[in-house]
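Shown next as structure tokens: one chain only, the form predicted alone.
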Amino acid sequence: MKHYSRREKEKAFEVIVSQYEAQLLRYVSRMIFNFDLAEDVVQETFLKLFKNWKDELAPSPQILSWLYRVAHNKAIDMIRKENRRINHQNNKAEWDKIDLEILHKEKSGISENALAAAEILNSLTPDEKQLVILKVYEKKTYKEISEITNLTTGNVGFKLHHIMKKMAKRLNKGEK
């Protein structure tokens, strides 16, 4: 393990941020449907990396998996925090309506089926949502998803199969 000077660590960190920031922002934005909050989550994720990473600080699959795990956990914390805040003022149905209104405004021009699929995705549990986003939107392999989620590769495949079947069934029935 190399010992970094503060400046060397900062330079290595800048390389990692430039390499992974966009994909983490895309991933977290899809989880929480709020770009400003997603930026906060990603910033906190990178701060945690800078403070806590002890191994070589260079782009690698290990760092990327770690970043996805931390970003996911921070996004879930942000969702819970926002839900508590919103639920204090409104009920859960109102929060879902706000999420979907934001989605419709940001995604205007996409098909009704795509909007319906996004609404179904939004209704999944956070763990289900994570798997779908990683596979469908982020185009991660089962192995990469396994490393990010700490699930076995077989379990990733099994869960994704059942989640996608559930989503397809709801989409065919016209549910949201």
Second form
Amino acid sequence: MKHYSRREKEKAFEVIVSQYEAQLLRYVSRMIFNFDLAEDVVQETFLKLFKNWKDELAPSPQILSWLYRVAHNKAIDMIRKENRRINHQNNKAEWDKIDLEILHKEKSGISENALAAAEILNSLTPDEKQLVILKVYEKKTYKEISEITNLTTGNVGFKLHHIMKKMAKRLNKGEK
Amino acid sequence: MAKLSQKQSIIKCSDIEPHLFDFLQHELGSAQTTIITEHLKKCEDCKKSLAELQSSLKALEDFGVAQPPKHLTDNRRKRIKFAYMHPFLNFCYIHHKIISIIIVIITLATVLFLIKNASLDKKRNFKEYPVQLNLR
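We have the form predicted alone; now please give the form predicted in complex with its partner chain.
Expanding to the full complex; the earlier chain stays at the top.
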């Protein structure tokens, strides 16, 4: 493990956080549809990075894949935690409100079709949602997605095809 | 080229359909792209499937989630930096409840130990020694 001086540590911190915070915030916001919770998740992700990363702390595809993986797992934990909290309070309506906060904020100026697509996206499983977000919004290649998700590139294509087909079917039927 | 067109003639929709999304995303090699392009020129069903995929993809793209924050808040940034620069202090900060309990226990134990020692010393100082007086 490389030993960093105080100044090097500060520089590494600034470079890593500045480089990746926007991407992670965007990714997690689309995963959990709530900005405050997304910030919590990204904060936890960086804390884990700086605690556990043993190699050189400089921007690299490996760090980015690692960050996406950790952010994804933490987002799932956050969704479960919120679900438990709301089930405990026996108040499903509150979860719907939290979950779709972004949708409703953005409702003006968006086509009905786009809103329906976003609601379908929100109803997918976290792993399905991850693939769609990485491909459609983050514009990652199958190879990059496979590095993040540990799936083979063939499997990424196969799964994405089925998810998109399912979405197209639901959109055509006018389901949400 | 002859080989390719021969191949195209025996290709079925069931071979093409699973690759339509890959085709849309330009994730296929040039040979496969050509085969699919040629197939699409002739096959209405696959063309329809492709249009459906394109339309759901567009619907998703149109929904640019309300711009998420581009940066973490200053407080969160400071929190991460503090944890990175001062891992020991951060550990104390995270586990401050347990650490407080341990400190209280240690303090109490020390005080009890000192009180016990002091009372022992007292007892020792006032120990009665038998004195024999020779009154002859």
